[in-house]
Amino acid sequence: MTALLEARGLMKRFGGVWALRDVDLRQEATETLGMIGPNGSGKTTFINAVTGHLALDAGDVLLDGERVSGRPTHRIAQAGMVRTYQAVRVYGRFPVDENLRIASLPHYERVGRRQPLEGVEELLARLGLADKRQAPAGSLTLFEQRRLELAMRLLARPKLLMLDEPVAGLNPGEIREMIAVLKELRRTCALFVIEHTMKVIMELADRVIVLVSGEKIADGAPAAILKDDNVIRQYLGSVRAFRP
C-alpha cells in the first residue's frame, strides 16, 4: 500500500551540526502521526524540509507516492501537504475574511470553488469563528488566531496537515478545546503533529516518532513510547506534562 507521506534518508546539516541524519518514516492516510523530541532535535527542520521551506542535503519526500522533495512550497501545498507554525502566522491588520481570501487565492479554482470565500461560513462555524469574520486578525486571542490559521490551511483541502506545536501558548482549558478541534479535523485530512505537551500526543497520535539530535531513536504506539527506556533517558525526563 502506498503511504500518504514517506521520507527516505533525509539529511540536513547546518555547518558541523546535523539537524536531520538519515531520517526515514512512513505515515498512512488513515493515521495521525506524532513527532516528539527535545528542543533542537530537528522536529521543525523536518517539517520545513518536507514542506519545501528548506532544501535538503540528501533524501526524498513522497506524498501519496509522488516525489515532492525539491518542489517549491506552493507546489507542495497544491499537491496536498500544508503546515502551520509554532508562532502563529496571520495577517494581523486585515479582517478574518481577508485572511481567508488571501489563503484561498492559490487554491479555490483547483478545488472547485467559484470564488475564494465560497464555503467559508461552514468552515468558520466548525472552528468557532463565525462571529469574527469582520474582526481584524490581530484583535483575536492567540487561541482564535490558531483556529484562524487552521481555517486558512484547510481552504487548500489538504491530504495532510502538518502542525508545529499547535497548543503552544495556550492555557489548559484552551488545550482541551484544541484537542477536540483537531480530533474533529481528522475526519477532513490526515494530521502530523509536533508537540511537547504529551497529553496532545497521547490523545491524538496513533503512532509517535522520536527525534534526538536529528536522528530517529524510536517509532511506535504512544503507550510503548512512554515506556521506552531510551526515550525516557533522552527526552521524557524533561517533557512538559499536561493534566486536565
Contents of the next structure:
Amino acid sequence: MTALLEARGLMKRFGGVWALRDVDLRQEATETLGMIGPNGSGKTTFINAVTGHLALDAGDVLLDGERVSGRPTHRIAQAGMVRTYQAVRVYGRFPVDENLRIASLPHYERVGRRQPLEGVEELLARLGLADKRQAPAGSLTLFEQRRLELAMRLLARPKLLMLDEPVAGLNPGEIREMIAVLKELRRTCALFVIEHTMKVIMELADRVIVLVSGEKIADGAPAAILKDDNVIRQYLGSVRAFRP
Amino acid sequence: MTDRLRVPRVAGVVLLVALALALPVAVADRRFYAFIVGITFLHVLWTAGMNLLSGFTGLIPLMYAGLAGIGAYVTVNLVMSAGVSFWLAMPLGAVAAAVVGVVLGLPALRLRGFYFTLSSLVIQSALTLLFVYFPRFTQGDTGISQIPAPTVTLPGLGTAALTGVWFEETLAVAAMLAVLVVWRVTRSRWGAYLVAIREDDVLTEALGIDVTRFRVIAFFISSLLAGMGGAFYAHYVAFVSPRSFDVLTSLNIWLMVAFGGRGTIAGPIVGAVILAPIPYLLQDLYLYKDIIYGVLIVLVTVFLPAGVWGSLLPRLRARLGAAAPARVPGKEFV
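Having seen the form predicted on its own, can you show the form predicted in complex with the partner chain?
Let's see the whole complex now, leading with the same chain.
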C-alpha cells in the first residue's frame, strides 16, 4: 500500500552540522504522526525540507506515491501537503474574512465553479471564530490566530497538515482546547505534529518519531516511546538517569 | 456592503473622465498650460504602473525611469532611423521595456523590501550610464532633439501630425487606459495575490500561491506602462537625454504615488495631479520651488502618512456610511 507521506534517506547539512541524517519515515493516511526531539534536532528542518521550503542534499519525498521533492513550495501545497509555522503567520492587517478569502482562492481557482468562501461559516463555527470575521487578524489573541491559521489551511483542502508546534505560547487551558480542536480535525485530514508539550503528543499521536541531532532514534507507539531507554537518555530525561 | 459607495464612485469616475477630456480643450489656446496638462497625464500613466509594484506588490522599483528610457529610446530609434510608424514602434518599445523590467526584476525573487530598493537603485545607475555610453542610439548627453510628432492617417482625410490639443487628448486616453488596466488587475484574483505577497510572501507561498509567477506578472505590466509612458514622453516633449530618465525621475514618480496614496487606485492620480505641474507652475519662483515641493512632501508624510487620498478615503467612506475597506493601506512607507 502506498503511504500518504514517505521520506527516504533525507539528508540536509548546514556547514558542518547534520540537520537531517538519513531520515526515513512513513505516514499512513489514517494515522496521526508526532515528532519530538531536543531543540536543534532537525524537526523544523524536516518540515521545511518535505514542504519545499528548503532544498534537500539527498533523499526523496513522496506524497501519495508521487515524488514531490524538488518541487517548489506552492506546488507541494497544491498537491495536498500544507504546513503551519512555529511563529503564527497570518495577514495581520487584513480582516479575518480577507485572510480566509486569500487562502481559499488557489483551491477555488483549480476546481472552478465553487464559491471562494464556500463552507467557511461552518468551518469558523467549528473553530470558534464565527463572531470574529470582520476583526483585523492582528488584533486577535494568539490562540485565535492559531485557529485562524488552521482555518486558512483547511480551505486549501489538504491531505496532510504539517503542524510546527501548534500550542507554542498557549496557556494550559488553551492547550486543552487546542487538543480538542486538533482531535476533531483528524477527521478532515491527516496530521503531522511537532511538539515539545508531551501532553499534546500523547493525546493526539498514533505513532511518534524521535529526532536527535538529525537522526531518527526511535519510531513507535507513544507509550512505548516513553519507556524507551535510548529516548529517555537522549531526550526526555528521567530521575533514574541520575541514579548510579 | 459597498453598495452605498457605488453611485458616488461611478459619478466620480464619469466626472473625472469628462474633466480629463475637457481640460486640454479648455486650455488649448495657452500652449504653456496645455503642455502642463499633457505632462500631468503622462505622470498619471507612469504612477499607475509604479503603484502596481510599489503600492500593491510592495517593491519599490527605482529603475522605473530607466525602463521608461528603454521604451523611449527603442521607439525613437525605430521611428527616426528605421522609419517605423510611431503606433507600431511605441508598443514595441513598451514590450522591450517590459521584458527588460522582468529580467531586472529577478533580484526581487531573492531580495525583500529595502534590499530590493537598493538593488534597483544600482540597476537604475547602470541604465543611466548605458544611455550615456551608447551615443549611437541615444546621442549621449547631447540628447536626441526634434523628435517628430506621431502621424495619424484618417481614411478620406489624409495624413496629419498629431499635435496640439489632439496630442493632449491622446495622452489623456493613454493615462485612463493605464489606470483602467491597473484597476482591473488589482480588483481581480491576481490583485488579491499581489497584496498577499506584499503582506507576507512566505505565508502566501505556503498557501499554494505561485509567488514568483505573480511577481513576474506585476513586473511585466508595471514596466510595460513605464515604457509606454517613455515613448509618449519622447514624442510629446520632442527631446530626450539620459537626464530625462535618471534616478530623480524614478524617485519623483514614486513620490507621487506615496503622496497620493499607494495601494489605492485614485491616490496616484491625486499625487500626479498635485505634484507634476508644480515645477512648471512655480517656474518664476525658481529659488523657492524645490523648497515648496519639499515642504509639501514633508507635511503630507507627517500628517497624512497613507497619502492624501489614502488618508481621506476612510473618512469619506465613514461619511457615506459604508463599511471599512477590506484592504487596509500599509502603515510603513512603501
